[in-house]
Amino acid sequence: MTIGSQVKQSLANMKAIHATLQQLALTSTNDEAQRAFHEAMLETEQMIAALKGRISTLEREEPQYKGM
């Protein structure tokens, strides 16, 4: 597995984690748990943005990774 495909797989995993945290935040009946899930979800959004930026950089600097 290439670096490009590993980063893209990490992005897919992070999006799945984000969706799970979002679902937990919406369905939790405990206010403290809701807040914790929501805060974690916000952190994953930052990680997703960073991974997207890294993918853009990889595709720009290493054309063989484009579209993988």
Given for the second form:
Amino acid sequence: MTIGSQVKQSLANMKAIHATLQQLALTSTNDEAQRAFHEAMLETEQMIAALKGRISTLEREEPQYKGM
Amino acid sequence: MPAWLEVAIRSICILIGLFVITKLLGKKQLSKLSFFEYIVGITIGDIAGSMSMDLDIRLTEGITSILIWSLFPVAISIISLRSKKFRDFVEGNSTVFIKNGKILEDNLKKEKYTIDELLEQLRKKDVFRVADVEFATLEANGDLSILLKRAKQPLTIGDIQPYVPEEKEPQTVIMDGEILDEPLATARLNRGWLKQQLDQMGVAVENVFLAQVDSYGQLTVDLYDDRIQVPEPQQKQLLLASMKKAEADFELFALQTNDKEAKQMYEQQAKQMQQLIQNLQPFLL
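What I would like now is the form predicted in complex with the partner chain, since the data block earlier showed the form predicted on its own; can you produce it?
All chains and molecules follow, beginning with the one already shown.
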């Protein structure tokens, strides 16, 4: 497995984390928990953006792995 | 009028009357907090019983008696609410039996308690060593309340974790296969969400005997058919596991890459994820 696909897997994992956090933020009735989940969700959004940036750099450097 | 008919009429009337009186006396009477309330309860029952059976007692006499026995405690409880002194007089005070870990023999004698009885009461509270008790008091209703020494108190979650988030009471959203809309709304959820959750579990609403939602929006169900295994909600555990995986991933990438900038980015993300896990851990356990 190339580094590119590993990073992409990691991105998928991060997206799953983001979705679960979002769901928990919506369904929690405890305000404190809701806030914590929401803040964590926003933070994961930044991390996802950073990962995406890295993936496009990887694809530019090694075009043969593009789309994998 | 035949005697049996009169007994029947009397009994039914008294039953209804007693029902009203018990509502009037309230829940406090049920707990029999004081000896007085205990006696009042028995006496009212006894008067009502003999009134319904004994035709020699005239109804007016019986009703007068019952009214006095029931209204008097109500009056006393109203005055008790106002005055602490009156309350102490009527309901009595508690007596301290153990203070600073030492038995107060004089108070035991005053309440005519033998040491055997004290030990028995302590054992009922799972205390077998008097030395473990910091403070014990005999309440006005005869119960013994004890405070264990700090080192002997059971461990609570607050002792291990500095911060524990509050958890709200769970809401019962399905009973006997019927969806209850009001608790569902209290949990800020709706029927659509519930249907979706049940579909994920693969059960129909009609087959659910009881379903509850906790304050994280996790659904637990009990089915009519006890042979079917329903998975426990694992969303929070899974989230924690995938967050740990993400952290490990970032650390791995940071080690593998030769690009300086990327290395820095990955290291920073690993740190950020670590912080995130630490922040969320109290909510996810």
